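Single chain ahead, by itself, as structure tokens, in the form predicted on its own.
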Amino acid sequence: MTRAATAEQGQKIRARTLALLRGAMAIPAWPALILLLAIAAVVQPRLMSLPFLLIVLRQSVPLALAAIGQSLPMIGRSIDLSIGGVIAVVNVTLALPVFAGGPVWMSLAFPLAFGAVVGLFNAGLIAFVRASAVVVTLGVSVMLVGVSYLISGGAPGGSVHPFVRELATGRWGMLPVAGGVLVVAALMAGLMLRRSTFGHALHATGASYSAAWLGGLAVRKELVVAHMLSGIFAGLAAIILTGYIGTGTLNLGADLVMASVAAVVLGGTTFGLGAGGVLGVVAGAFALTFLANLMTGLGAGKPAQLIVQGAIIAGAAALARWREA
């Protein structure tokens, strides 16, 4: 290879590297995460230790799973606010003796199947009746919270299957098992969005519903699948969150609804646009979890955390809109 050819190849590699860096920095989650880590290194150095970062990773898994599911209907210009209700029902159900003492497949299959059914119900009203996604999924969430009260009798408790506990709190050496679950789920979702016909059609539906419909795409089917997958990911998040707590409790997962939207927006995905991909969504979830730990370490309470979280949603959404203009 001549010197000129070597120099040209080096320039191409540098250009590609710079393009990747610019693309990453265009996703709010990455600069936000870098800033948070830099602040923590100065004001709370203990947060930067590898054991603590692995704890944050484990803590972020339920939010990351819920956010991956949330990103699917959002790419299709819809939304799923029933995540909290799905988690509430799954939590109190898995703590029942029939599940805690039964075969492990019941504790794994029920949350996924239940989430899929809730997603199908949501999608039926949104895609075919053309009802508002916000109103439908919010109403379904309220109903499901009521169902969780009925199942638990208003006094949840009990314990969950040991395997569910192991999924949430177990470790492979230093690495949390829940982190492995997240990696597998994120890879599957990423491949589905990038390589499958469904992923391409969902992006087309989000870009322009009318154009996708006129182009012959089954836009209703894409929304149905997106909402069903959102419910399945909510069920998976419920398994991990329930295993982490180890018992039934009321209103578990309510704070994940808006947090999942924040993680999705922070990860570069807005209504009709999935620029950040699954990796950006996971980075957004990790950044929000790390932020909560940092603010707790600085003595900030839950109200301050909610204010900052809301500001992040508004700021990231405004930034994404400004870039689209």
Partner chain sequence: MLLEVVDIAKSFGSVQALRGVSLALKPGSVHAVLGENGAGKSTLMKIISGVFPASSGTIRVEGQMVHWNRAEQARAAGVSTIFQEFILLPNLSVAENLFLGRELRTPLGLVDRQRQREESRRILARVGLDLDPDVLTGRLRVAEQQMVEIAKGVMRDARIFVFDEPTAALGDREAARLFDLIRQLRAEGKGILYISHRLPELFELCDEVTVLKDGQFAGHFAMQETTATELVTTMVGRTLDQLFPPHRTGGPGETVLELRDLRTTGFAGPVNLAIGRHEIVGLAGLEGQGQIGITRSIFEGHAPETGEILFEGLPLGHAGPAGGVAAGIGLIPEDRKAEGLFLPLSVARNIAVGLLSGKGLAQPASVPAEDIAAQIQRLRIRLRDAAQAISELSGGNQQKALLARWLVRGVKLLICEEPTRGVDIGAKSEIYAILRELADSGVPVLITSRELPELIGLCDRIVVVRDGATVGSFPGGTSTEEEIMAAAIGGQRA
Contents of the next structure:
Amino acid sequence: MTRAATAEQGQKIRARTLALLRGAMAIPAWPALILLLAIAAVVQPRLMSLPFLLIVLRQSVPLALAAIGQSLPMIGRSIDLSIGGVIAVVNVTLALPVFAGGPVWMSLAFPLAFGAVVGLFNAGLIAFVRASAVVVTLGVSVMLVGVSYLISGGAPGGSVHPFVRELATGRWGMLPVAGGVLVVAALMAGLMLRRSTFGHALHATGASYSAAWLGGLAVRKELVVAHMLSGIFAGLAAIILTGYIGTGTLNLGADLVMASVAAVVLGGTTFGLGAGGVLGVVAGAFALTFLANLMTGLGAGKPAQLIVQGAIIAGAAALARWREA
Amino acid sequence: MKLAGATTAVRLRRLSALPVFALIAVLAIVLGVASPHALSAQNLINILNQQVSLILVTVGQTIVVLTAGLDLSVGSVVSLTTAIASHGTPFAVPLAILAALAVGLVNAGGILRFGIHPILMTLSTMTAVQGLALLVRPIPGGTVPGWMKTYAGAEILGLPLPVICAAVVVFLAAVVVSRSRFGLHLMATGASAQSALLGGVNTGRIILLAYLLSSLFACLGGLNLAARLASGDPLVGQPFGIDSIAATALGGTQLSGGLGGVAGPVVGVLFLALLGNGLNLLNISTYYQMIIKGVLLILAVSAHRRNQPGL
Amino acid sequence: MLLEVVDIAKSFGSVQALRGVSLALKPGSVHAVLGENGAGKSTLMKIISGVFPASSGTIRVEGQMVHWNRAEQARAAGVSTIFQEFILLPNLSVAENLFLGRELRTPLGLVDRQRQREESRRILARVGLDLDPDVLTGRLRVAEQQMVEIAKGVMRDARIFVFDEPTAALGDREAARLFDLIRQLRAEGKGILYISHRLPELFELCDEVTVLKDGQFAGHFAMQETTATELVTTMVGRTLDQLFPPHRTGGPGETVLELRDLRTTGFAGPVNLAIGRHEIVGLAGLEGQGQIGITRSIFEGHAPETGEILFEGLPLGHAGPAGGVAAGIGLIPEDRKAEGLFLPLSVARNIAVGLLSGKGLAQPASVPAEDIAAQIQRLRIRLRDAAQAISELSGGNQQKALLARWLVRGVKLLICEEPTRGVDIGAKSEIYAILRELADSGVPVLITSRELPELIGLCDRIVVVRDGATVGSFPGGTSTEEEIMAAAIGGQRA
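Can you give me the structure for the form predicted in complex with the partner chain, which would complement the form predicted on its own we have just seen?
Let's see the whole complex now, leading with the same chain.
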């Protein structure tokens, strides 16, 4: 090989490394995850065992599902803060005797259908009435939490369908069933974003609503679908979450709203720009869950976790803007 | 932005608050008929006294909304303030104010310096400051300085001192927003930061001031709340974020910025309070009240149509 | 010298907008800056008014070196700019806009509305506007807004005034009033930079002229010693027939699009217009006379107030751009960045968007790499690779990508608003050639443009629009700018 060819190859490798680095910065979740694992390996080596990592994976499933859902409206420059309400209603509903003792399809179909209806309602107001997405979905969340209190009469409890519990806590060998649910859901969402007209058009709409509209895209229909899917994913997250705790509880899912936004931003997606894809979002959810475990293991309580979570949202958002500039 | 209905700028701003005044008038009539007690002076004074904190927070929220921003962190600032004020340290109150100003500074810094979307930025401080509040006061309790308790209980000519203070603050804020150069620049920035900048407005300073004021007003609301409760509570501020946004939207201040005032949102607070009070008098469960609040928020924001769908 | 600009360069990312431009402004003179779309005039003016700093070079005001990053700094140094884009705030009153940033205040520190109102009346009278100072600025007509903008700039106690195409929206009477104002400023010893590409008014108003071409200095002349032909040659750098493809010699072909007695919202109308299969038709007129209303009516299918639109003999009945695309119409909007491009997305995705319209959301999205590569080659879009973000391309290449979007889809009518706004001269002639090729192949093209030489050079027919009505039609090639301007200004109400 001649010297020139070697130099050229060296340059190519350097360029490729640079591109890789830039790619890594594009999705803060990956460097964050590596950093967390490195810290854990030093201070809490027991967290690094495979069984424990699988437990973290299982724990992260509801957040990951909610975050995949959340990423869709965010790519289209909208937001869904109503997922907490959806989860609260689904949780107390699945704990009703009718659902716990009824046929299993009810416990599976209701959450998804309910999420879709809420998403449709949100999108109607956001896309057609053109009201502020933040305020609309906040209002819907308040309403739904009220509804969940009504359903449970303020005193939730009861039990859920055994299949729902199995879905959330069951294992195939060492592998959690919930992890399988997440993989299937993430694959479907990823395929949709990368390959379907919906995915391409949603990215375009997020990049510029006016240009998408003038380009003849069905901008409002996309927003409707994005919000419905966000609701459906929230419903799915609610099934798994309800399966974990096995009973009805007050305002389950309130924590998941902010955490889902954090996971999305960590995964490289901000308002109008889905650079990180579904994998980034899942990595973001896993990183956040791992962080919570790490901090708990170090004796840091919820306050410290909230502070770190807040810093992560701002940090990841700042990083995204910095990359654009 | 819709400009229908008014041809002069001043009239348009006044008109924006008209619906909420009409709403509260209708509500007052309905309540007066349904329950004679509802409109008694004592009941009204009680409602006012209960709402002083939210009124103060809403004034701050309105200032940020006028610049086309949103401050989701106000609730956490209220919580943190009650936590610090009840901590028992000397200089608790100045410390609380400094902490709040620091939050405002971080919000504005993230938005201006790093270009983070206001919603993401204040979402992040909302979360982090909630953590701080829990750190300072993990469970409700503690006690506030004696003078704060005196303030909360004092009355002048039958009116509670907090109500009088709030009235003064609201009046001053309303004058500043509608008549001062700062108020005008808030609206200019909200309509188009870029045009305002070219037109001679120091938009960076305006946005910084807006978020500092929002945090400061949230802190005042928190101090008032701590004085009333005579203790601190790390979660007490949680509803303030949504409630202040609801009142602002209900009060006719456009969430897309550039149009509105202080009077409308303050009346919006009173409307929500009067409604809650009326529903209580009619023995309607608080669960239904939550649902009604959500519906109202959605209705209010649906009146603020944007040019294109968005946050 | 009042203002000296020496060897200024400015680049945006990889795009070099200005290279080594120099200019000197004497007190008591009107200095024209002339150049085509994309020659760098507006960039130069924005540097002089402090909107953004130059990449290199120096600016001296009365001998003092200055470094500006913000408009305020330039303003404080005595430079007042009347921008091309409107910067008035629609939600403020006229008086509030006029005094924005330097409000008159009462002893209590509040805005003195009464005094501002009185002062505003005086200032408005000076530019010949009889307006209520309390009225919402968003309610004014385009020409009125432009005059308020001018009043705001002129009332400042500045030494240097920069006018960026101030007459684009003005009628005859308003323009005359503006020229009086400028002459008055000159008599007071101020320096005035005047940007325009309307040659006749430069000869009427200016003392000297600096010509820019392709972001570079191309020449400097005393106005009395030069001729229109010399200026055009300097500005264009080659004769016009080299820049434009030859006009079509055959007939227009059968009518593809016909507008009959169309009235668009907010304008008097009516529009009567027919475009043949092989024609390029241009819409001319003053700024904001309803040209965009016409193009958008066709594309977006706004229900017209009256009249009808026939496309290939059938009435168009769609609602929204998706319907326009389905009918076979493509639109390249005038504001490319805001309404045309998806800046963070790749060039390939930006082009492939043309194929997404009308497809079911669940259908697979196609990004046909070969077709896209073929268009990139055909239009000679210069890029690293198709996966590159479109924001990194130059204006000309971005515009070509938008063309490619509709070529990949294959449209039956192309509407192109301001086809060469912010496009460098090399790309310009390539774009012209493609548009001509399209027309020859049976895809008629409707364009709007602020540049009369472009309309004359490119179009087969130029239709003049005034207050939303078609008021004249001129053949391309042989018409003169004067004829067309006369029709555009006409008996326009001032």
